[in-house]
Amino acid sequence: MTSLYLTEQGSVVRQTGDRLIVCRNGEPLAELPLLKIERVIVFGHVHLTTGAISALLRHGIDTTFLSWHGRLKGRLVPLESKNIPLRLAQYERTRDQQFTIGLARKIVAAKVQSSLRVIQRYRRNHPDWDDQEAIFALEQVLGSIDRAVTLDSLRGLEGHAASIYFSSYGRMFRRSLRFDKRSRRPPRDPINAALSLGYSLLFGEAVAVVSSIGFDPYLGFLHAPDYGRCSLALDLMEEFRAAIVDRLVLTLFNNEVLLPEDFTTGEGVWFSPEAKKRFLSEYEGVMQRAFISRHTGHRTTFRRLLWGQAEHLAETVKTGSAYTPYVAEP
C-alpha cells in the first residue's frame, strides 16, 4: 500500500476501471491501481473528476486536501464513523477533570522526554557538541509536571519546554543555516518551512486516524476546544512531532538533502516544487520504514504506531485504563 502525493499544479485525476490516472495537458503523468493506494494527499490546484472522487469513496481511501504551502484545507471521507459509543465516552471524559488533567500530564511529559532524546541523540552522535544547559532546564520542567494542578499551568510548562528545546534545536544545524525560533504562517526561514510542512502532513494523518476510529477530532484533552481546531488530533500528534518531523528535518539539512537554495523568499519562505517532492519522498520513507520499537517491543512503523496509539487512547477513554504515550526512541 502506498501514499499518493499529488503536487503537479493544473493536473487532473481521472478514474479508469480500477485505476487512477494523473494527467496534465492531456498527457498521462502517472497511473496507479486503486487497490495499491492507502491515502491520497492533494496539494494546491489539482482537479479530481467526479469519477475519481466516487472511486476514492468507494474504496475507502482517505483523501486530504492541503494548500500548495501545506496548510490543511479538508478531507474527503465516506461517512462519519458509526462509533457513537466512543464519542459519547469521549464527551463524558472531557468533563472529568481528574481524567483530563491526568492524561494531559502524560502527554506533556512524553513530549518533553522526546525533546530530551532528540538533544541527547544528537550529542551522542556529535561528541564535540553539547547543550547541558538545555538538558538541565528540560529536566527541571519534567520534574514540575506532576505538580501542575490545572490545564493552564500544564500548557504553560509545555510552552516553556518548547522554547528551551527549539533554542537548542536551532544550534544542531551545521553550516550557515539559522533557526532561532518557530515561525509559521508564514515560516521565516527554510528550517521553519520544512518543520511546518512536516507538521501539516503529520497532523493530516492524525486527523484521519482519530476520525476513522470514531473520535470527535475537535475535542481534545490537552488542547483546549476552539472553533475549527482539531484538538484531539493535536493531542495525538504531540507524541510524534520530535520523533518524526524534528529528526527528519535535522537530518535532511545536515546531510544537504535540502539546501537554502531549495527555497524561495517572498512573504515568507517556501519550498521550490522539486524540493517539496524530495521532502515528501523522505517523509514517506520515514513513515513506512520498519524498526523494532521499544514502545511496543515489536517490529513496526511510525504509521502503525500512530494507529496503535489512537486505538490505545480509545481503550483508555472507554474503560479508564492507564494510557502510555509514545516517547521518541533513544
The other form holds:
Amino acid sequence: MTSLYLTEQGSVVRQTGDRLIVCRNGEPLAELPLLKIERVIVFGHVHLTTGAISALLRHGIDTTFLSWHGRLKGRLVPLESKNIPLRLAQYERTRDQQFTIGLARKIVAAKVQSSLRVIQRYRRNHPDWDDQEAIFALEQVLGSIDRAVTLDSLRGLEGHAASIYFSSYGRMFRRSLRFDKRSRRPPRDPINAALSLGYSLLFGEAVAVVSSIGFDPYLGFLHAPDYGRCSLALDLMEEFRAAIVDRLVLTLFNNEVLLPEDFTTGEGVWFSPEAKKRFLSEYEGVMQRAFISRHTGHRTTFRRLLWGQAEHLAETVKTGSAYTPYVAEP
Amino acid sequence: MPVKRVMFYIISYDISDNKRRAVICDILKDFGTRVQYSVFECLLTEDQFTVLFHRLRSEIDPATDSLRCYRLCQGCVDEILLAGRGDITTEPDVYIF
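Next up, the form predicted together with the partner chain in place of the form predicted alone?
Let's see the whole complex now, leading with the same chain.
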C-alpha cells in the first residue's frame, strides 16, 4: 500500500468523493483515491481542508504532521476503540523494575549488536577498511550490559556505545564528507541532517504503530518518561535505527545519490526541497523492499517487521513472555 | 498488517444519459485510473471490487446502459499490448508532492 508525502509548501489538499486532490497555485497536481493510500506524511505548510481531514479520519488513514525540517508535530487520530487492557498491563509493567530492566537490557543489547553488524558488513565489503578498535570496544560494552543493574547505568552504556559507533560510522563515508559525531537541533553537516530526517520518519512510524496497537506511546521502558516524549516509540525504534536509517544514509552518500551540494547551510544544515523528495523516495524504497529476514525466517519488509515487533512487545507486556528484539541483518 | 492480493480490472461503460454517465465516471475515479474516455483500469482487492460493482450496478439503467468488468490474471497483465498514448496502470509505492 502507498504512502503519500506532502512536501510542496503552500499546496492545498482537498477532497471530492473518495479522492484527495493536491493543488498548487490553484492548479490540481493529482487526484488520488483514498482507497489506495495507507499513510500520509505532511511536511510544514501544507493546507488540508476540513473535508480532506475528515476523509482521512473516515478512511482510517494514518496521518502524521512534521515540521518542514522533519520534527514530529502530531498525528491525526480517529476515535477508535482503544486497547485498554494492554494499556493497563503496560502501566503495571513499567512499575515492575525487574521486568523493565530486563526489557531495557535486551533493547540496548540489540542496538549495540546492530551497530556492530553495520561496522562488520562495511568491513566485509571494503577489505581495505578496518576498525578493530571500535569492534572490540563495542563487544566489551555488549559484555557488560548484563551487569548493569539500574536503568541509568544502562543508558550510560548505550550512550558510550553510540559514541564509539558513530565515530567509526563517520569513517565509512568518502573523504569529502565530514562527520565526527551526532549533532541535532540543528544538524551541523549533511550526514547529520540526513540521519535526523531518517530518524524522524522512523519515529513517526513507530509512534503510529504503538498507538494503533493500543499502547500508550508516552510510557516506555528504556527511555525515561518525559513531558511530551513518546518514550515507547523511541524504545521500539532503537531496534531499527541502524538497520534502516544508518545503512540508508551511508548508501545514499557513498553512491552519490545525495551530494554535499544538496544541502544549504545557515543556522544548521538542511536539505534542499528537491533532495528531500529524493530522500523520501529512497526511504520508502527501504521500508517496502521485501527481503528474507533472519528474524522471522521468511520474506518480509521493514514496515511489517516494525508492526511485528510492536505486536510481539504487546504480547510480552500482557503475558510476561520473553521478548526477542530485532537485530540488523549481518 | 495483512497483505491482500490486488487484481487488475478493466471496466468499460456505455451509458445513454449524460447525468448518469457523470455519476458512474465519478464513482470509478474513486477506485481507479481513467485510461480512455469510457474505460477505467482499477487495481483492487476482491472486496473492494465487490463494493465498486454494487455501487455501479445500482446507478445504471439496465434497460439502456451497459457496463463490463474484466478481471485479468497477472500473466494476462504482462501480455497487454499498447499502441499510442497512455501506460498500463500500476500500483504506485509512493506519491511525493
